[in-house]
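Encoded as structure tokens, the following chain is the form predicted alone, with no partner shown.
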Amino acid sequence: MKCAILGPGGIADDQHAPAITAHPSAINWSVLSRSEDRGRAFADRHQLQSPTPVYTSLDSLLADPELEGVIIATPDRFHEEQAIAAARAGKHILLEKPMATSSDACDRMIRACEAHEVVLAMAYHHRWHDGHRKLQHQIGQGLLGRLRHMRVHWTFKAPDGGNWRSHPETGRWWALAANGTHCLDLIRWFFLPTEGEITHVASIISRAKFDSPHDESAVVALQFESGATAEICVSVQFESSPRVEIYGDDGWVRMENTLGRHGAGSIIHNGQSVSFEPRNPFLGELDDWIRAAKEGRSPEVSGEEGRKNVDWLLKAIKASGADRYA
């Protein structure tokens, strides 16, 4: 698949483009950049193979008849327009999270992809962490008995309040968009097969450090149909070690430093180390997208799943009582 990347930012530069290079059926083809100079530097680093590798116009990039798919790695507010344009041009889409900034926008994106018969896959790469995948399967088979609680803690220390996610023009959430959406996806991935859907959400939002219009820290509590519970703590205010914990009637699992752009970390089950193979999760999600497009099937993480994630992000903000976010 000849792939274009929309947005030559950090995640595209150090993860998506190298994953395309490493995949036997993918070609780094072209890039869309607001800055032609930045786009050319990106094209040189990743040896983009299109005769015209750099575009500053989305319409011009999508008009390339050889282009087959796009990876959208731009700010959240741009996702809807770019995904719909790509669908209308017949290009398959791998979309960075969160899917969009409203449920209605997600619906429009899904309808456009269905109408033009293109695959829309969400880039929740933690599902392709080898340790996560093994555990998700084993827990579904009863490794921990009846599930009772899951906790996901993931923070980082922003240098200042200038991140694009802190600005309403480019995003709707900050900590929840950077990390929280991944945490929510992991919880639903582990719990839905046995515990049903989320039925209740409560949350607390802090903006105490940067006075951002968006969430700087968020603590979100969830309850599922079975009565099982979960909690998320994400923040851009302080640094800490990421951790995932899952508790059931027959034991517990703790995952240390498995969250992030890598595929490493450590996993403990009832006090014993769990072995897994560190591998590139971005290559896994890319492979699933390419295979889905070739086989005419739904990807593992579909647009419908992306929409549900956005729905719960919106409900978490609303539940905090901060009406300015709703």
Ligand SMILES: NC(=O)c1ccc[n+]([C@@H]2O[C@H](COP(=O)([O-])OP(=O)(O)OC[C@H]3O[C@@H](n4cnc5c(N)ncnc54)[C@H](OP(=O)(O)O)[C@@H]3O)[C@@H](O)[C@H]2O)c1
The other form holds:
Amino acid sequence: MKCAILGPGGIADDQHAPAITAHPSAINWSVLSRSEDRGRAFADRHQLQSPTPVYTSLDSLLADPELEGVIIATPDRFHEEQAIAAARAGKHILLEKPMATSSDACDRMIRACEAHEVVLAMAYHHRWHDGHRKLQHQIGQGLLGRLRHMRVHWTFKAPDGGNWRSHPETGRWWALAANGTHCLDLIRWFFLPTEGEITHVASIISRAKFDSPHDESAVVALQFESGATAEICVSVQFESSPRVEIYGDDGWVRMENTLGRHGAGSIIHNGQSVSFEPRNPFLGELDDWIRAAKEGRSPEVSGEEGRKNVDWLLKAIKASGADRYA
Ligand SMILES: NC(=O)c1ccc[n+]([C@@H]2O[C@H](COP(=O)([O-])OP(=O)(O)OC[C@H]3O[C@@H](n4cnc5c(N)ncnc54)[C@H](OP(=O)(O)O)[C@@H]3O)[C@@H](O)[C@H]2O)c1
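Can I have the other form now, the form predicted together with the named molecule, not the form predicted alone?
Every component of the complex follows; first up is the chain already shown.
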């Protein structure tokens, strides 16, 4: 698949372009940047193959008949417009999280992809971490008995309030969009098969460090149809070690440092180490998207899943009583 990347920023440079290079049937083809120079530097670094690899206009990039798919890795507010344009041009889409900044926007994106018969896959790469995959399967088969609780803790320390996620023109959430959306996806992935959908959400958010209009720390409590509970703690105010814990009637699992861009970390089940293959989760999500497009099937993480994630992020921030845009 000839792939373009929209937004040659951190995640595109660090993960998506290298994953395309490593994939046997993907080709790093073209890039969209607001700057010809930044686009050119990205094209050189990742050896983009198109005779015209750099675009500053989305319409021109999408008009390329050879282009087959786009990876959208721009700030969250731009996902809707770019995804709908790509769908109308008949290009398959691998979309960075969170899907968009409103539920209505997600619905419009899903409808456009259905109407133009393109595959829309959500980039929740933690689902391709080998240890996560193994456990998600085994827990679904009853490894921990009836599930009771899951806790996901993932924070980092932003240097200042300048990140685009902290500005309403480019983002809708900060910690919840950077890390919280991944935590929520992981919890729903593990719990939905046996515990049903989320039924209640409560939350507390803090903006105490940068006075950002958006959440700097968020503590979110969830309840599922079965009564099982979960909690998320995400923050951009302080550094810590990422941790996931899952508790059931027959035991527990603790994952240390499995969240992040790598496919590594460690996993303990009832005090015993769990072995898994450290492998690149970005390659896994890319491969699923390409295969889904080739086989004409749904990807593992669909636009519908992306929309549900956005719904719960919106509910979480509203439940805090501190949503400035409610
Ligand atoms: N899956 C993950 O683990 C993961 C990790 C990080 C980010 N993400 C997601 O990937 C997307 C991009 O995040 P990122 O961290 O890569 O961001 P980033 O480093 O800031 O890159 C975003 C790129 O978008 C382009 N852009 C276009 N309009 C922009 C604007 N008004 N302000 C800022 N950039 C603009 C910029 O390229 P030009 O200036 O060259 O146009 C920029 O390089 C987001 O949706 C984010 O949530 C996912």
